[in-house]
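Read the single chain below, which is given as structure tokens and is the form predicted on its own.
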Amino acid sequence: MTDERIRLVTMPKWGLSMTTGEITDWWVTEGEEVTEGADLADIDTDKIAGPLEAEGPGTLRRIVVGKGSRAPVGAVLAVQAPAEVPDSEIDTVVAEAQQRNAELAEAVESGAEDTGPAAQTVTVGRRALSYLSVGEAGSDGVATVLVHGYGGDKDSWLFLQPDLGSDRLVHALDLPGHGASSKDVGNGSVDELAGALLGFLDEVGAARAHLVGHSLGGAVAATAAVSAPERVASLTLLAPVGLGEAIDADYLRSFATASSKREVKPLLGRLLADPSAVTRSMVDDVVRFKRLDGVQAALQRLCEAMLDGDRQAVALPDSLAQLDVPVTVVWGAQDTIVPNPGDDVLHARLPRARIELLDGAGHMPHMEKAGSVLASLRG
């Protein structure tokens, strides 16, 4: 029987179509103590590079997949265990892991690995809205809906949706003007987008939902929650627009008009605490999106609605403080796009909310510190 104190570090599934990832660096060495949430390694996928965080404390006893190697989702990358666990037990676990890794790699090579569900479309009013669903509805019938930010899409949640969907129904939505949804944003207001979100809930049969919104999507989710509180089971806001005044207006305007890789790459770098995490695939995906008919006009309309000069024009209603459901606010400590307005402002606006500040994250905490955000959502 394997010692229950032994913890396997495995290749995560970041994105529903992800089958393998490459270890580009290890940040810890064998024999080193690590704490829960510490960065263990950097992983590069077809979509984005990101850190692999420790799920718990312990000693890193053995690295199974070295730097520069590619491994399938679920493969054992390393083994954690207390120092008193004998080396012979670690050797046995590693040998079993290597055999399992080889079987997983063979399945990927043969094409037997499941690449995940396909996107679906619903019509809300005059708009087609694209979304991706994972998991199955629980006995309470409450779904989780992920709402991306300005310029993003449903793939923004690729680090979180697969894990969240392991025990619940999770929808990731493309807002109007984004992804594969209609590029018609109406007047571009948060109210307009919140109406589309509530219409989406109707179309997918979600009487109630846990709403998770990032940036502009946070303002959209919060506005929908205030408009129809009976539809909301909880509200999680990641670096939301609408709680402060400061915003990087230059970023918003530049992103709306950028069309080349040379213009897009440095803009994406401003989203992250570590700009070097921007991959070629990220840049290519954004450039392809920016060249679709109607995208630039949609983004410019949204930008105009978000800004009053160089400040935020969006202000979430004071009645948000009376929302009688759990509310969590998560901010990256290095966010320069929508800077944290400070604990005093947040506690005044949301006196009952749980507030978390993540060091080492910029404006994309759900990508940069996915493990920490996932823990918050499960809480």
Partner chain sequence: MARTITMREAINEALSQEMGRDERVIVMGEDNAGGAGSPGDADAWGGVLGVTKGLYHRYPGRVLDTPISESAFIGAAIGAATSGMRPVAELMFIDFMGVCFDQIFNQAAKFRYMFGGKAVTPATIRTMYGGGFRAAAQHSQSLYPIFTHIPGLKVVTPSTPYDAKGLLVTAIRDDDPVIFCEHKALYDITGDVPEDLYTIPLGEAEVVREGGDVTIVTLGRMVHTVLEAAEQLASAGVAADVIDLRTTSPLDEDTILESVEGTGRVVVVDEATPRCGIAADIASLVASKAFGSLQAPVELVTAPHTPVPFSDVLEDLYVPDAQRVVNAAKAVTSWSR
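Can you swap the form predicted on its own for the form predicted in complex with its partner chain?
For this one, just the chain is written down, with no partner chains and no other molecules.
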């Protein structure tokens, strides 16, 4: 860069699977003064939307990638520079940027970008279970297994799994009825799913594992831990089902029956502290999942098993309190789907657990506050 007064605004990388992002809106116009930390634009990634903040001050001289356009990670989106930098110099920078953007786009198009590890499948009983593994086993050989919640899948860990996998082996599986796994959920009970999880540990050769479960997956991980404590090195529960009584039964039922984007989008908004972070592709992915043969029936079955009227039907066993492994509970402060039952309940049910409350997170702390959850998992 010839002139250090010129600042390039580039497409950020949010989550390791992100290869491109879409500018859904620009909040500033060309010629406008910008202060450090100001919202420049809204960016829609494959999974989540968010604001792009200015890294420093400077007049926004030129927008390179317009509203509604998609650009690869690293692409120059705009150019900031003080007014005294002449237009001719800006023109040169923009021309170079466009050249570079085109090269990046071509790399993404040709698949030269690393698209990450591919999903694998194991057979547990009569079911095929799909999973994604990242990283390599450490010296203790203990893997981490991520267990998603109701209606989720292995991809819901995308903001965590790549980073967590930098120094350990991390598996994320699709529970029965979800993702690319078999859609047969049996009687839909937590016990049934916990059985599948233990079977999964056998198949991937994990004698012991750090279990991380979210929501229904939290109940599944906890149940597996209670029934086979020797298999569990630690237990991390994100907004788990089975500790309190309150649950957004309407959400569960509506999610089971929703079939169009029109129906799904507002539902997903209820999962997050900031509903506007729901992206088109989040909605697309859920709708695509819901339209697979067998999914509707599987979700209905799970829904029935989770609910007793409008309350939770799942109650984790009291013996959970005696579990002799480190237990961490993480709850989003704005969670309205499975609300935090409160310190009294948590201390009574899990007297030795570390409890973390994350402000600014709803029911999806691992997506909304991935950094905090990651720090918690790293201990």
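None of these values were measured; they are calculated from a predicted model. If you superpose the two forms and keep the largest set of C-alpha atoms that fall within 1.5 Å, you have the rigid core. Residue numbers count along the first chain shown, from 1.
Trainee: Answer yes if the CA of residue 67 moves 2 Å or more between the two forms after aligning the rigid core, and no otherwise.
Mentor: The answer is yes; the displacement is at least 2 Å.
Trainee: For residue 100, state whether the C-alpha moves by 2 Å or more between the two forms after rigid core superposition.
Mentor: Yes, its C-alpha moves 2 Å or more.
Trainee: With a threshold of 2 Å on the C-alpha, tell me if residue 367 counts as moved between the two forms once the core is superposed.
Mentor: Residue 367: C-alpha displaced by less than 2 Å between the two forms.
Trainee: Mind pulling the C-alpha shift for residue 8 between the two forms, with the rigid core superposed, in Å?
Mentor: With the cores aligned, its C-alpha sits 15.6 Å away.
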